[in-house]
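Here you get one chain, nothing else, as structure tokens; it is the form predicted alone.
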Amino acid sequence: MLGRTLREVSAALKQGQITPTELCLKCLSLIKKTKFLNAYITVSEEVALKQAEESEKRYKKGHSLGDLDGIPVAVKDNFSTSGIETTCASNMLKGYVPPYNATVVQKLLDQGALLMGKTNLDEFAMGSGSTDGIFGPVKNPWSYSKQYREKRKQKPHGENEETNWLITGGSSGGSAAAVSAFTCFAALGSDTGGSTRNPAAHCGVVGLKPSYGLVSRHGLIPLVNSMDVPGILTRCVDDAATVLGVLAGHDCKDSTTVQDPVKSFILPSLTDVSKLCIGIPKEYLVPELSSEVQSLWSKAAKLFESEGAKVIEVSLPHTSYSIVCYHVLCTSEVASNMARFDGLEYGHRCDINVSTEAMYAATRREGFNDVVRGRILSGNFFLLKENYENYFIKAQKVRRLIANDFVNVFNSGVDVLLTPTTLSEAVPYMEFIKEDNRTRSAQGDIFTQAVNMAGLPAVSVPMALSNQGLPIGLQFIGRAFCDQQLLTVAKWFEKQVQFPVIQLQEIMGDCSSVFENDLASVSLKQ
């Protein structure tokens, strides 16, 4: 069952061939075995099985709740859980326990979701490989898959992985890990520069980034207002599409949210491309991209365009200037929203009082990491009086001319973008740490944080792995708003395209078992 699809899932849960506590138990046997992923910082076990045996009487009398009803799901630890301990991974937020659910997390429950845990990230959601909370880093489910494995030649689970792990990708790399190792069919990340795309494409998952105001933030502890959106991270796009039906919508608690009726997400399958248009951005061919990531990318092209769609190369004429705009845009809300963590009415506050000022001072150094610290410094810097019109007020406008060269490419006739996600595929933890986190973070970022400051709906999808058989993703970009016709070319895209399933009987264990009748079912049945 594990390795199945949601909906796959969802159907045998209404059919009663395995029950929503006997799933639950499965998942939470496969939490423990992959502890060593540290995908989780809290497992809400109690949580999980209460809700679990809700579920089930549900069935029994014949009311499922839908297609979410007894799925066990994991939730990124920037969201709001009512009752449950939320982080973001800081020690500014250790033992805070919000009073109320994120809009996203209540839904997710009102369609009787179990709640596995929390999961791993970048301290406040800032990074792009999961290395940088006070849990420890996120080790990807890759490094101790077959498929890695028979290209190193190396010795089973428990041997050099001190140095020979590979991080997942960040900031959402804790959800990812948990959907890629089966310990959930589907979780929420967050994402303002990428942070759900990018984990997706390192471990060989599905992203979505949903359209700026289709999803609502209320209960996202935030980071910057106007690029933050909840993502979704599921095993193939069909789910992707469930999920994203149920948290769509208008929500009074977030004004940002539209007002109008949200359609259900189904999608249909998609067997003529030849009425669509891809456009391929030439200043997304950057000297940095992996030789790699380059040769698939042209494939996938080359698939479209073998199946008759019109494939054409567009230009965003601004994208060199896009890390640059971005890096002062997302500092300088990032400034303004951490204000609040100043020891007063939550979270961490030193024992100093001394006075006030001081109180505030040693609360944020020993609450924040340097990177947060670095990130409060730049975007206080560029919110200067006298830098405010040279800075912030600039990178506004060029953001402006960024929004632009998207509307323009998609009013020439474009329906999707076809873009890398990453530079390359997953690199070693030890290879990952010798640069600092900005500048990773604007390397990693460079085909994602565009999209964000556009306001655009886009997936990362598992196209193939690497000569190292880890994976590689490409991204989609759709037009404002038409997330369902993105959707349906990434699903046509997926089912195209075959991506591997992750071979993880080593760690597994006991539970291999689990897999073995299973994984044969979860090349996408649709």
Second form
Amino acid sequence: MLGRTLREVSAALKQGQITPTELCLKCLSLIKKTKFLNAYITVSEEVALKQAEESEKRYKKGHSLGDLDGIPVAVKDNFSTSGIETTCASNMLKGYVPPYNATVVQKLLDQGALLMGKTNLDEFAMGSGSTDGIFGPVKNPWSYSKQYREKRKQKPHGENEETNWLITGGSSGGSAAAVSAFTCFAALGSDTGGSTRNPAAHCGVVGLKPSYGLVSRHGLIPLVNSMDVPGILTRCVDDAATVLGVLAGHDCKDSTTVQDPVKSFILPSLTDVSKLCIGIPKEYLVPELSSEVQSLWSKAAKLFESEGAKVIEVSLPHTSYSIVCYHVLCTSEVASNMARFDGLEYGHRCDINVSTEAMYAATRREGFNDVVRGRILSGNFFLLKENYENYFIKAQKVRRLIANDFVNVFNSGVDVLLTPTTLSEAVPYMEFIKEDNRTRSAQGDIFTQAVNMAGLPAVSVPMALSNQGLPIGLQFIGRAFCDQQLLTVAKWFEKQVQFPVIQLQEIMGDCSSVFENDLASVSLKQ
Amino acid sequence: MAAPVLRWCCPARRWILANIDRGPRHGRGAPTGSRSSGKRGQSSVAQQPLVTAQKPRKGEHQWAAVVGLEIHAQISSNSKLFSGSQVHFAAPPNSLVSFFDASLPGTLPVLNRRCVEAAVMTGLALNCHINKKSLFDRKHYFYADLPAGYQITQQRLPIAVKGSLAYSVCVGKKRSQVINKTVRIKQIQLEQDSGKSLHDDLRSQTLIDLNRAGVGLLEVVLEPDMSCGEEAATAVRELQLILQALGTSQANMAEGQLRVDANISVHRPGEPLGVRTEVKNLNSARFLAKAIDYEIQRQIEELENGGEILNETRSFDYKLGCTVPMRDKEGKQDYRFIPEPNLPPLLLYDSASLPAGADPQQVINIDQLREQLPELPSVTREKLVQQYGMLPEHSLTLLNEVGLLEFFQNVMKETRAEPKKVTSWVLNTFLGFLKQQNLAVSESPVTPSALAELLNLLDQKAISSAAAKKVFEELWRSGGKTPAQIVSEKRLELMQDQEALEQLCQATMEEHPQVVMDLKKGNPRAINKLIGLVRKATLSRADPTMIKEMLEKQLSS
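I've shown you the form predicted alone. Could you give me the structure of the form predicted together with its partner chain?
Expanding to the full complex; the earlier chain stays at the top.
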């Protein structure tokens, strides 16, 4: 049952094949079994069970709230959850219990979803590995998959298996791992430069970054307000569309959400792609791109072509400036957003009280890790009066150019862009930490981050396993607010590629019974 | 529920804290703390002459002073600029704080329509150009009562620009000459107020009250077109009246709803402007004028003595009556402005640009607000002059004193007395009594009806002017009695009995032959003595003109 997609399990709930409480208990049990993945910071067992109980009552009365009623979900720990600790994986917010729910969390709860817990991330979502939070790194469930292990056995490594686990990507690595390891059916991530799509690609799940302004950010603890979007991680495209349908829409608490009424996100099953025009941005073919990802990218393009779609090479000429531009804009907003963490109203406060300034300084030094402090420092540098024109204003102009690149391409008749999501498959933690966070983030975000500059919708869809038995995802980028069209194409692609299900039985030991009957039946059919 | 033992932070010494070593905020546009002086009423009525005439000091005639103002007016609105919390003065500490006001992570600003309307109305009343598109920015500085670490303001593109404020200064010995002046308005911007820090020296701690944090402010920037404290104070008073007439701010300085920072410099005419200082946190019109005049003098003396003026922030010590430098150890602060990313540009429309089918709740029409503007003080004054033949300076006083115009109008409604008479009674007698006892119009023991009745008695010649004064005094002392009651109790009614009065005149002349002699010798003033004597005999109940007529008649007969 746990291996099913959200829609499948929703149908099972409606048909009474399983009760919400049973489902909840199974997920909780699996969360415990997979504790070593470090996907969750907080497991809200009591809350989830209570919600399950209520959901069960509704089902008994035949008053189900909809597709999400009774469905276990997880939420990245940078979304405010009323009464549940929200840490951003930072000492600064350790112990902080928000008094309100983020709008997206509230919407999930209003639909009857069960909140299993808060998932791990890089501190304040600054990173692309989910390795830089105070609760330690998230381990990629694929490290323990039958697929990966079998491939490794073939090669004599002699390395310690215990230290050889893979990163999830990030910063929403906890959410990606939680969905990938079947501990929930959907999870919220956040996506500022690729933080949802990147771990989705590494963990073999679907990662959707909706159009900026389509989904409320109220309650999402910001990284870069002008680029942040709540992300959705699921096991299939249809599920992402279902969740988007619940989350999307104007929120009077977020003035940047669009007022237009939201259209349905139910996805048609495309049978004919011949009217589609797929753009392949030539600038995305970078030297660092692994040959395996590159060949899958070509294969995907050919797949569309062979089915009659028009596939053309397009140019996004300002792409190469995106990372440095992002660095300036991101750190500047970070410097501003982080100013509120002064130890006065909430969060960590140091013991020093000789003066308010000394208290601020010590609180912030103790509360933030090096990455956060480094970004605050750079951001404040860029915002200095003498630097503002040369850095911030320039970066804003470049941002406009990057956004215009996309506008031009879409105006030329392209419906959807097809790109890699990441340079390569997930790498082992030991290898990943050889580089510093900034370098890693720059590499990790290379294909995803320009999308945030332009506010476009994008989705990473797992395509195939690498030679090492690890998932590789590709990214589709759509026109602004054409999320449904984007997902429709992604759904067609997903159906064509038949990405294999992760096989975790071995590592789960006695928990494998959970999957016994399910895994075989899991497919992408509806 | 008010925080016990704590004192509001006041200017000067209060900045220096026993333990918490923090410099005050400085630089332009930072929300200025209320630093409430605790002395209520000083701005309500009985404003002393705004500036005491300075003794001419050496070299003064060679210098010209330049004064500009930054005024923060708290917007009168039910809720705050970006949150739903209520706005209310003197509520229990931290009882009006939303999650956004406390800067809880993840909260976002939502612009209050009422505050935008208030800004547009104020802009229109001050002849500003209203920007159809304005932007919000974050201005960063760390301070305990600024929870987010930044203030949302309008640094780049404010809602209104390029306006003007006309005001009138009374000059001359009797302050009867009215001079009309104009100060240009650079801009009006919407921004958030800060919270309040309550410094407890005894316990070496600072307590924070966030009730005020996030209240909408209008920052009105006045160009340096003024040249002395009185001009500045008069301009501020006029702005205050306009804001109150519009209802966009209660603009009560004592409650911190109107706070003024002054930029002051001196230079020799014909030479470039001098280095300016900023005097912050001026919380009454009187201190504003005093502080500016003191600062002008200080700068002149400094320069005359070969010193130089530092570009610094100073505060006014109202006890010592001088300005003192505020501690500014970090030098000029860099506020690291950044566009507020959570608020889209603020778009306003006029009837021509209003999008078809737009939801009226979602758009603001400038033209519609213009039509709804109430009568402004300058128009009210003009009407008073036109309608009642009032002197301009009288119309100024009627409006400047809180509640006085309404009092006057209420008297007018119920009396047949001449407007000039009413004006004179209201401005001289009534206002004089109020000032003597430092009372507001609303605290007056004499009601408009009572004064109207009294003036009617006077108008009917039922009592003399002198008797009327007595009745007024009695009304003031023992509220509750009507003028008619007092008149009858004290037997103050005018002697209507001609014969009796003629007899009294005759008797008086007979009793004072010497005075009559004087008069006959050609001293015309001697008749006044006789009139006085007759009046005394009537217990001031006779009309002096009538007495005079009778005396003259009897003398010539």
